[in-house]
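Only one chain comes next, encoded as structure tokens, the form predicted alone.
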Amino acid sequence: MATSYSSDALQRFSRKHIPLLYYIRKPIFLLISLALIIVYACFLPNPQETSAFFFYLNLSVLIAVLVCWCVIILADWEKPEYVKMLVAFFLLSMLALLFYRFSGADWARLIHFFFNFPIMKGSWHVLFRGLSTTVILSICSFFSCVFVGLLIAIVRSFKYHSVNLLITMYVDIFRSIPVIVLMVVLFFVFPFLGMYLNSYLTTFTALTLSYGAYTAETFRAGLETVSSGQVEAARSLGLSRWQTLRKITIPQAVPIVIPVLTGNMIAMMKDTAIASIVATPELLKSARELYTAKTSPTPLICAAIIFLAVLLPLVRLVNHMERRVNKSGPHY
């Protein structure tokens, strides 16, 4: 109610004191000005056809007008979100088009060296085989580190000081060691100790140990968000510590930590690219082998596109889950 009142008051103020702002927000004005901007952009002269000063003056005016037009819509509280998204996409597209036309870059050579997709004919199966390795390693390592992290968080909640000291050492050490160093130690140093791990097991173990430490802290924070009053009430009803955890604490903590766990899985999937140092045939290693065989960086670009196609939906899923958790509010 208060929001509606303040919005109406602001509208009345803009009509009375700033009539220009009221009229430029009209759809007819925005459409006409958009048409003029597009025409202006289409007939903007090339640098070879006019002086440098006149060209950069016209380009600067076009960019300034374009940005102001987009800001008028993006700052309008009455415009729906999908309109603002379209306007933001239009702004980025226009800036990209202007850069493409007037940057002076050698686009033909750029496309030939980095986006020469015809040379990938008959080689895509190599990248998809590497992708399958990446996905399998990520999923297995994710469930393993979730198990390790949850187990550590549960044991830590019992507050056994001697055990908690060991757990704290594990968490602090493996959160401080880079994953690549851990892989090198497991793959190259452990054979001198009589323990031989292949590249797959090395990658799985390194990711589990490293992300298990992060997951343990995530679960610990989630368990601590549950109100102590609920724990005390459960214990007063005769429930044991394990029953309290299983029926009261864990069911409320898990939904809170799911977005963080999904974010960890995304980071873990990207960190599988490090596994190429121990000869794991994941996606990046497959792309590097094709890069060497074809003497073109196009396979690396293709690998990056595949990573984007896989990870962007996961990123959006994390954002959606975070919004749902925030809307549901704290668990008491």
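Numbering follows the first chain given and starts at 1. For the two forms, the rigid core is made up of the largest set of C-alpha atoms that agree within 1.5 Å on superposition. Since we're looking at a predicted model, the values are computed, not measured. What changes on going to the form predicted together with its partner chain:
Across the conformational change between these two forms, the residue of 107, 247, 309, 228 occupying the hinge between rigid parts is 107. The rotation of the smaller rigid part against the larger one between these two forms comes to 32 degrees.
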The other form holds:
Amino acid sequence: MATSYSSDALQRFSRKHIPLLYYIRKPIFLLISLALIIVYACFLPNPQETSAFFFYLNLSVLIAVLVCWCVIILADWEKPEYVKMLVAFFLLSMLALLFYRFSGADWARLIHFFFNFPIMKGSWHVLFRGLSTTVILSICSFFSCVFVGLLIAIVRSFKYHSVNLLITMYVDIFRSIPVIVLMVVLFFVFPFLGMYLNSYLTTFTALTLSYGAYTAETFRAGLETVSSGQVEAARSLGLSRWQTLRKITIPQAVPIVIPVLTGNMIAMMKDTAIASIVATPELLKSARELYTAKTSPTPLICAAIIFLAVLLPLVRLVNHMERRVNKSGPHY
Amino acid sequence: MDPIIRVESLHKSFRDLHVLRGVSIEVNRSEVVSFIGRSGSGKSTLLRCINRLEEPTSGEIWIDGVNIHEPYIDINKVRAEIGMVFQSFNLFPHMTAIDNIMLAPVCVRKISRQEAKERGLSLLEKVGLAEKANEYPEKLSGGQRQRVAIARALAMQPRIMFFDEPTSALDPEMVGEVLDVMAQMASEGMTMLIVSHEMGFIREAADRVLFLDEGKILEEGTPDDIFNRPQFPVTRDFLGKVL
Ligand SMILES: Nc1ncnc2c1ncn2[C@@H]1O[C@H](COP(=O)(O)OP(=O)(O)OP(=O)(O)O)[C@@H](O)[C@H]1O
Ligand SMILES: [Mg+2]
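In place of the form predicted alone, the structure of the form predicted together with its partner chain is requested.
Then the entire complex follows, led off by the chain already shown.
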């Protein structure tokens, strides 16, 4: 009895047709179509010999088919993960290959202009001095905006309405002014008010004001995750407001706040590049000076690479910390 | 003898919601007083007003003969002598059981960590959790958490204990272990104010029962009076539902 079913149920539960996708997803079909695509790619018409229209038509069809083929595999949850990795890699390299082959770029000239590393000989120290300015400026600004942000968040948590109104105004205003505008105003407008800030101080102040507002919001969000019951329990034991903050609220908020804070730090470090418009000799400014001196954009590429080398590990670190905070699922 | 707690015509409003409408109570030393009443009648608010977790709108409160609204009173010192146990335990999740217990004695009473630890351990033993000293709250069952919370309150050597529905968030089989601890405290002469729906326990342990209705004390008396001879239809109605 247990294994039998009424033929009626079989009929009710059956599909009308087996969907086309079922056949398309079979490995044999996929392999054959892949072979066809590769053959097609090899025999693509030469752009010099045919009309541009005919060439681009063929190229578009090829790319469309290629993308479709990859999507069919990537969207199939039954295919193992490593196959999908391979397919994604294959798609990217095919696209790169097609671009390299047909884009008409002058690769030799490109490399000569942008990746002419030999001309950097003897000038690296300029870039690294720029980097050290960037790092020192961001670290100083970071600590001061953590201080400002924490102070604001703590004062705010006491819920004095008039003070909170002022704080909200500060936070909202400085979150809506672009950092670049703030720097220009501080540097070029404030002297008319009799306040002279040198370029370092301008950058420091602008970053502190602007990121202080973000940091305040970050801390507030962190403090708000701690339930009011925690505060009540602490106060009912006789702990003062300050002790409650130090022993109960802040320790519980910190693990949540740290990844966001590091993210702010990264954004701020990138934003120090803006300081080059007020002539702070940070990394970008140094690179631009070299660019003028050497009449080659290679220093700019080098600056980009240095930024990447410094910030990418930090970005990974944030990822790692976030994973630890909400311990769920894989993160890439 | 002076009452240890005296509350006189206490009013509390949240914006336009008038929760407490003139409550006056006197509680004597070593007395166990139980508050009952419908949800929303203001029982929690009353307890929270007495140690000023909630600021009363008007009314006077004396603890041990001292008006706690006088400017020279440090409310933290008053609260240090009033232990409070919450429905939702409110243990500090980032600390182990023993650290939860040691926190206030070290921070507020300024006793040495060593001494605080010894006292904490003996309190854990008293509530039957000596072996859980180094566990974090998330590893404890509800009943164990509440017993740690009681030990945490006791670590300040309070003269008064407030319990706000200490067993309402517990699974039925864990209610007993918490009530046992409370009964033991009552027998040791602690002054206790208890909000609870555990009528059996109240009947056993309480010296006096107060029935709150719409922010007023409608009726008060011994458990025997209230449970067996309620005066008002509202009280009878309420008891009919919970007994
Ligand atoms: N912080 C607050 N802000 C606004 N209203 C509140 C606040 N705390 C309590 N109230 C309101 O006051 C009333 C009484 O609340 P209270 O918690 O004292 O009732 P209760 O008798 O303890 O009820 P329960 O048995 O459900 O715990 C409720 O209507 C509640 O909504
Ligand atoms: Mg309540």
